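Heads up, the chain below is alone and in the form predicted on its own; it's given as structure tokens.
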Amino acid sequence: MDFRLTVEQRELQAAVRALLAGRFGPERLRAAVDDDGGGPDPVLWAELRRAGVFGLRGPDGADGSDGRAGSDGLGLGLAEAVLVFEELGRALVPGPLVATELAGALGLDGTAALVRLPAGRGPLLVEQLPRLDLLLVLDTGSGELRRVDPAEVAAGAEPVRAVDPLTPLWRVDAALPSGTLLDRADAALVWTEGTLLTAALQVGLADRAVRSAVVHAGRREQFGQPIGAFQAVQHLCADMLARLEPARVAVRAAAVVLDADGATPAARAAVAGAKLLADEAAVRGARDCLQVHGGMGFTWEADVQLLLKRSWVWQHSFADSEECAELLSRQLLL
């Protein structure tokens, strides 16, 4: 099996990278942190939507899973979707990116978040609640996926302080409306795809952490030479890269398996393994990047602290480390 990217895939990746570099560079990222508390930039999201980022796998003008007319999609697969989401993760684009893409794949149009109702549920945390067009609710008990009007949920919700300034959260204690059943949606597959796309975001973030650390190590001088000349700093950067590359390969391989086989136990285990590797590459990579930057990395003015905060958020988005380890161990023991 040949895992090299095709010409079309490389062009897609380069186009998204160029779009984000022009629309969401370091200055716009800093402005989002300082100015508006992290809501999705409507101009940027409109451009991403026009570029097809949220319709990568969507049906081409077909009816959505709830019978509505769906938005135009590009008809691509998960292999292409993870490439695009690597770029979104590298740029630290805020907002419910994964759930909006999942909604597009179901033929639903609009900014979406997805929450999973655990058995005996307690409070729920919903990202960007007042700005959502759709709220997808996955019921663990019934295995059903429902579409809920976020305006009905927002009425009884309260904002809570979030670790990532670009990921504002709302706490929901009240019972959720029953909403509309998406009876043609495979809830297990949607959850697994969401886990994979989140892993791709983490790979992009880890890539940015490596590059940021290496650039800083080459510029920052101590004792008359760049700090990158010191063996301790070299080892930190090398370890970051050594964690990143296996994670990138695992995510891309899992995308191919999931596209081909659907949410089989083996495919879900492949995605779980990829998410574990991607979480480790992102969280530990962000910590090491911060250490390379030294004390200035902890300051509000330095962007490097945003990498660590976002990696924590994505680590707990969709399947977290505990769930992924459970899935993987169960498959290995068969």
Contents of the next structure:
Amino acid sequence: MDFRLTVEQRELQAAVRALLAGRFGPERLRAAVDDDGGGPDPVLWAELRRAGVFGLRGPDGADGSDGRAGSDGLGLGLAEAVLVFEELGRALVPGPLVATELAGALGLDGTAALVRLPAGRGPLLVEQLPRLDLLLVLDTGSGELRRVDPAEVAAGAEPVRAVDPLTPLWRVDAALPSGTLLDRADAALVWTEGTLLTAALQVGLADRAVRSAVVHAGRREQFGQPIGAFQAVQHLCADMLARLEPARVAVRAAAVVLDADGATPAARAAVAGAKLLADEAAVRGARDCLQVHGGMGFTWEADVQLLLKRSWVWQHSFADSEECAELLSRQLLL
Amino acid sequence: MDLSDTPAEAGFRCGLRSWLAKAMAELGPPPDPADWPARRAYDTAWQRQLYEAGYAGVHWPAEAGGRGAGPVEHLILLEETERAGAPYVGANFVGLLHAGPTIVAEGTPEQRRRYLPPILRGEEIWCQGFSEPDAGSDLAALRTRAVRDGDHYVVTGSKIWTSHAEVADWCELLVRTDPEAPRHQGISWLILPMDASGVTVRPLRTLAGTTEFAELFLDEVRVPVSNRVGAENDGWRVTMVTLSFERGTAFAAEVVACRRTLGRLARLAETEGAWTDAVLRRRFGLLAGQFDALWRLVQWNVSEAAAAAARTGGDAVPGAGASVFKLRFSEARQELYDLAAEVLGSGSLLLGAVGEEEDWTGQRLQGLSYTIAAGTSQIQRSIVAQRILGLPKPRSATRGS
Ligand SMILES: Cc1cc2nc3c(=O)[nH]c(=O)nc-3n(C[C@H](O)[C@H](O)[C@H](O)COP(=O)(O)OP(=O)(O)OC[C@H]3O[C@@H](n4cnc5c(N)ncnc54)[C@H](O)[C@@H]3O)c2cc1C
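Previous: the form predicted on its own; requested now: the form predicted together with its partner chain:
Below, the chain from earlier opens the complete complex, with every other chain and molecule after it.
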């Protein structure tokens, strides 16, 4: 056992971090917000695709011989994918990142979203609907994964006011078209992988939240000293980190287990645990980050709102807390 | 990221498993927790068995009587013994999990030769004399004096909450050797023989009704200077080494135990009818996730420590990340027994085992100490904030003496 990152994994992590810092730094993030929810920036999205973010797990060295541009995969595993998704989460990159990566791993090209039927509590919402190339529909009852034409769905959908300025949503009330069956896809595995990658996004977000709180607490002065010297503030920050670290290792460990064993019950439980902890680290971390920022945190100006709102979006993406906790508790009785 | 056993690790695990299966089959029932001499006998006999089978101090150097393997093997040992339901280190806790590692890291060759093998063989029991009535969280406020008299220190003062003191042979003792120096700089780390004249032990009763710890009165106790670990007045640094072990891997095996206990509690909840409550089930799920993740955190920390040790050729001393673990674990363990109380309903008002199950309420009471002992949760949070996150020290704490 050597649970540390390998040299290659650290290099991958650093490369993605550098790419995102250059292409989607704080100014670009704010510009995207002011753009009034313009959806995934096509330039950034194309760059991510070129960098291989959506073909991480596709087969290596395809050389485009099947004639589809950008279909070469990097031949990596989930262990690498979660590292990349931590970085995407930290950068708050908008758009249906996870479903697009899952589609890539299934050999499908293009920006994709994924919905599950029957949907959980609340309305059926689809992110970025008019800009999608693909909509994947997972039927829990039959265990089937289908590919649906998003344009057909968009015809019967309505844009709604969404909480996260960078995640525009469409509400779908009509029945979805049946589409084409992806008969070689293991729907349960795809759902599990999507849950894990979403957890990785949350870990990145939670990491950003704690760093942002610490930076602010070190700079902002009240009562003649940095607020970070006050114990109440220190303890908020310490709890943020103490929730983040177990979540981070849980996500990484679940990826390793899933890569090695496939979606065994134990691996699915590991993913469920990882998502539960990652959601908690992100949602509560963003909330605590806001508290540390005081009145500034309550403004549109500060980025804290973007962290909090996105953490809510990802909390409801793929398996939510309720589903994860149920899966884990069932596992206890086995 | 590799969580699988190397062939050597797999071989170690496999041999250990089969040995455990045999040893466990021959093991007698545990003694009455109130009977300290019996507990000492039981715990040390088990330690002796581990020693004879070659499983004592797997990650200690061979010169100390250990096996000279890496920290990963130690982790496998903790995991497998706990899985097998083997006795916990018990009375051997301080010796095996912090005095021993401290002497491995900081002791002289003579000290290593003298003190380490008897710990591994289950012959000598240690206790920890750090806290004093007026120096708990503020450990550097300790006042027990040690005055040099030739090749001895003459020690006078008192210690409190000293676990296992009643049955201990040795005590890792913190004393003030220079009362004039700034508070962190006048402290030394001594090995106190518990049978020395002038040592009085007075057991204290805990809220669980047991006698886990004691008060220690020291009246002009003569301790040889050769019993000092580290330099004179350098005891604070040595203490930080000790505490990092205490907060690092000392609780690792308990995570495995908690995970197994949660499984037993789930089955109890099913028979008691509480399992139909979705809110309760959700708490079970969250706790399962917590304990799994805490075990992964131990594996992560051990991987980091092993690599650092390999790089420097030194010993694997857990870093400040240990505080993150201690903080989350102590709270999760309390949540586990609070959950048990909800499953049991009014049955949680009864002490003692429920059927074949454990003494849930006794454990709930016992567990209240976890957020206090080995540094309170508040102290851990301050450590995380200041040493890991780098937040500034509060002004009030930078007082002079
Ligand atoms: C079961 C058990 C076994 C123990 N075994 C041993 C042993 O074997 N050897 C040994 O030496 N000691 C032992 N201890 C003592 C233990 O280390 C101390 O109890 C602990 O460090 C807390 O000190 P205290 O009890 O003096 O509490 P105090 O320091 O008086 O703290 C009381 C409260 O104030 C808070 N507080 C204090 N200072 C601060 C601060 N700076 N910031 C924020 N909050 C603060 C604490 O968090 C706590 O909530 C044991 C304790 C227990 C419960």
